[in-house]
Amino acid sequence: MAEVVVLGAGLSGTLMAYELLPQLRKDDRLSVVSQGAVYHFVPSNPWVAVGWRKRSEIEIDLADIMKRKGVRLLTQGAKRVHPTDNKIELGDGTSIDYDFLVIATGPELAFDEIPGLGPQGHTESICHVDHASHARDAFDTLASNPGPVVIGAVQGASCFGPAYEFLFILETELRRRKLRDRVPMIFVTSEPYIGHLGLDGVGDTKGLLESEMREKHIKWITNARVKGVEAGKMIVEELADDGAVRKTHELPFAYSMMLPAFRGVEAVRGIEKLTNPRGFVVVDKYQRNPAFTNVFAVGVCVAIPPVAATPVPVGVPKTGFMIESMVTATAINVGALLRGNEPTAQPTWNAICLADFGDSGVAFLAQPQIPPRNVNWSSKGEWVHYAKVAFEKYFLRKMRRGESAPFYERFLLDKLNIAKIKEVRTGT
């Protein structure tokens, strides 16, 4: 009998558990360590923040699902991983031993690295449903007393898509309320250019996103380094290509949502040979840590070097489709090790993304995610919005049934068609 443990129950951790079950032998046991028993669908957070979704609509109680699937769910969270002892110290002082560990914690949100950043400071966030709910309350305040808006992603951020999504979703909702003319909007990003996305662009994301911003009268600052945030004011340094400060901006705002930089969670951060200096887990081509060969990692917690040096630090995103490829490869490799074989499965690390703008959107496909690429495509249109809505419904339905991954692959490659989009649009 082997004890297989998944640390984390977000997107990557939950899918990891689903994918691991068919790989286990009869007497093996699977345990999932999570911070609580409720999963929420992070891609829907921008909709929660403007009132298009209630948090209850995007949350799933994992306790019953995991019980039905025969998975032990430990909801006290992890305090520290001890890879030399094959043990995880849990949040309540107990511990769990493992034969194989898959780290799927997601990131820690580094709001503290910039004074005044985050929900405990003066800006909003959509990284967690709690933050999105707080952002909704702040949006209601903005709607009752309109003023300037600053949206974006700070230095070191690696997840830019949601910042663009929220920018345009917010703009759409302001137009619907006939408040847009009273709300100047500016996008502040550490990217070297609009549409970089941490990927050096995909297709013509630069042209598509710049065009959308010009059409909607949204200004932008790139190569931006946020120095600090005060009540109603953000201090931003705009850097030149050589890293020198080109201009310092003092941006007034009545509402601001800024995505933070990520780092590894405290349970793994600072463990020699397991994580890099930022706390992300180091893995080889099989998603396995080279030093601790019974430890794997999937999702946002994985260390991936940036595409290239930029004036302001920019990370690489881990999109849902890419995460699923990590999950599938890891499940196959753990199954191989359980049977005395060596890992052979490698993830594809391709990127397929649907970025909703409320009434339109941008889709892109990068194969592989890091350039140069075999496929480098992007497109804009109303269909992206309806496809994103359709995928949300599809994903949550599958998750509530406890069905297996890969959801992104099945939907985007097999089920994304005109009939599906019309079905969502008409409600039939």
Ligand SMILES: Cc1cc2nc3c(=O)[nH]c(=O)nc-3n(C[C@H](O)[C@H](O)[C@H](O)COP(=O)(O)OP(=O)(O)OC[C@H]3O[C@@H](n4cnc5c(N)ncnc54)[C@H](O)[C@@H]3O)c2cc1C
The other form holds:
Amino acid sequence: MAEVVVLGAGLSGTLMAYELLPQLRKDDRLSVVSQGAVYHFVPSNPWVAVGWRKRSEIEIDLADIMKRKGVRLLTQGAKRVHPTDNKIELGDGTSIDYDFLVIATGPELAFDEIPGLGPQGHTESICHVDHASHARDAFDTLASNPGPVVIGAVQGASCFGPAYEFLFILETELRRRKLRDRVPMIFVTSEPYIGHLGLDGVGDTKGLLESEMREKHIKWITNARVKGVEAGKMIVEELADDGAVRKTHELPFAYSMMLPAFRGVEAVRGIEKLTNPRGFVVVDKYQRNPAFTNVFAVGVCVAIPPVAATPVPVGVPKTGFMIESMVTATAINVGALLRGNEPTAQPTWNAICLADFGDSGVAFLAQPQIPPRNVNWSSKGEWVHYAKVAFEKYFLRKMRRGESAPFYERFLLDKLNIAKIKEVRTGT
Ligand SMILES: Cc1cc2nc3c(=O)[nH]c(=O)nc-3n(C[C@H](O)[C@H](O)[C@H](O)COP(=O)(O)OP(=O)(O)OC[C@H]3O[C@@H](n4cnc5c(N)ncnc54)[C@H](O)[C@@H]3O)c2cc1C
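Now that we've seen the form predicted alone, could you pull up the form predicted together with this ligand?
Shown next: the complete complex, the earlier chain at its head.
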């Protein structure tokens, strides 16, 4: 009998549990260590922040689902992983042992790296549903007293898609409320150009996103380094290509949402050979840590080097499709190890994303994620918005049923039947 443990029950951890189950032998036990029993669908947070969703609509209680599936759910969270002892210290002072561990702890949000950043400071966030609910209240305040809006992603951020999504979703909602004429908007980003997305652009994301911003009278600052945020004011340094400060901006705002940089969570950060200096888990081509070979990692907690050096540091995004490929490969590899075989499955790490703009959106595919690419495609249209709404419903239904299919991939392939996506999957 083997003890298999998944640490974290967000997108990657929950899918990991569902996909590991069929890989277990009769007497193996699967445990999931989570922080509380409620899962929330992070991609819908931007909609919560403008009131298009209630948080209850995007939350799922995992307790019954896991029980039904025979998974032990430990909701007290992990304090520290001890990989040399194959042990996890839990939040309530107890500990559990494992034979195989899959770390799926997502990011810790590094608001503290910039004075005044984040919901404890002066900017909103959409990374967690608690933040999105807070952002919703701040949006109501903006609606009753309109003023300038600053949206973007700070130095070291890796999650740019949601920053653009939220920019356009907020813009759409302001237009619907006939308030847009009283709200000057600016996008502030560490990316070297609009549409870089941490991937050096995909297809014509630069042209598509710039054009969308021009059409909607949204200004922007790229190569931006946020020095600090005070109540109603953001100080931003705009860097030149050689890294020198070209201009310092003082941006007044009535409302601001800035995506922070990510780092690894405390339970794994600073563990020699397990994590890199930012606390992300180092993995090989099989999603396995090279030093602790019974430890795997999936999702945002995985260390991925940047695509190329940029004047202001930017990270590589880890999106749903890529995460599913990590999860599927890991499940197969743990299954192999349980049977005394070596791991063979490798994730594709291709990037496929739908970015909603509220009434339209942009889809992009990058294969491989580092350019030059075999497939480098982007497209804009109303269909992206509707596809994203449909996907949310599909995903939450599957998740509630505890089904183990790679949701994102199957949805894009079967329901949307996008020829380009087939190309990425099959390589033809
Ligand atoms: C606002 C936003 C929108 C996004 N939209 C999209 C999208 O539309 N499409 C797309 O493909 N990708 C999207 N992404 C990217 C990505 O798909 C999500 O971030 C996704 O949630 C990442 O999954 P994860 O499992 O790695 O991390 P998470 O979903 O954050 O899950 C990590 C889990 O680990 C838990 N955890 C952390 N520490 C501990 C501990 N010590 N003990 C126990 N549990 C712990 C956390 O509580 C959390 O539940 C979006 C990201 C953001 C921030």
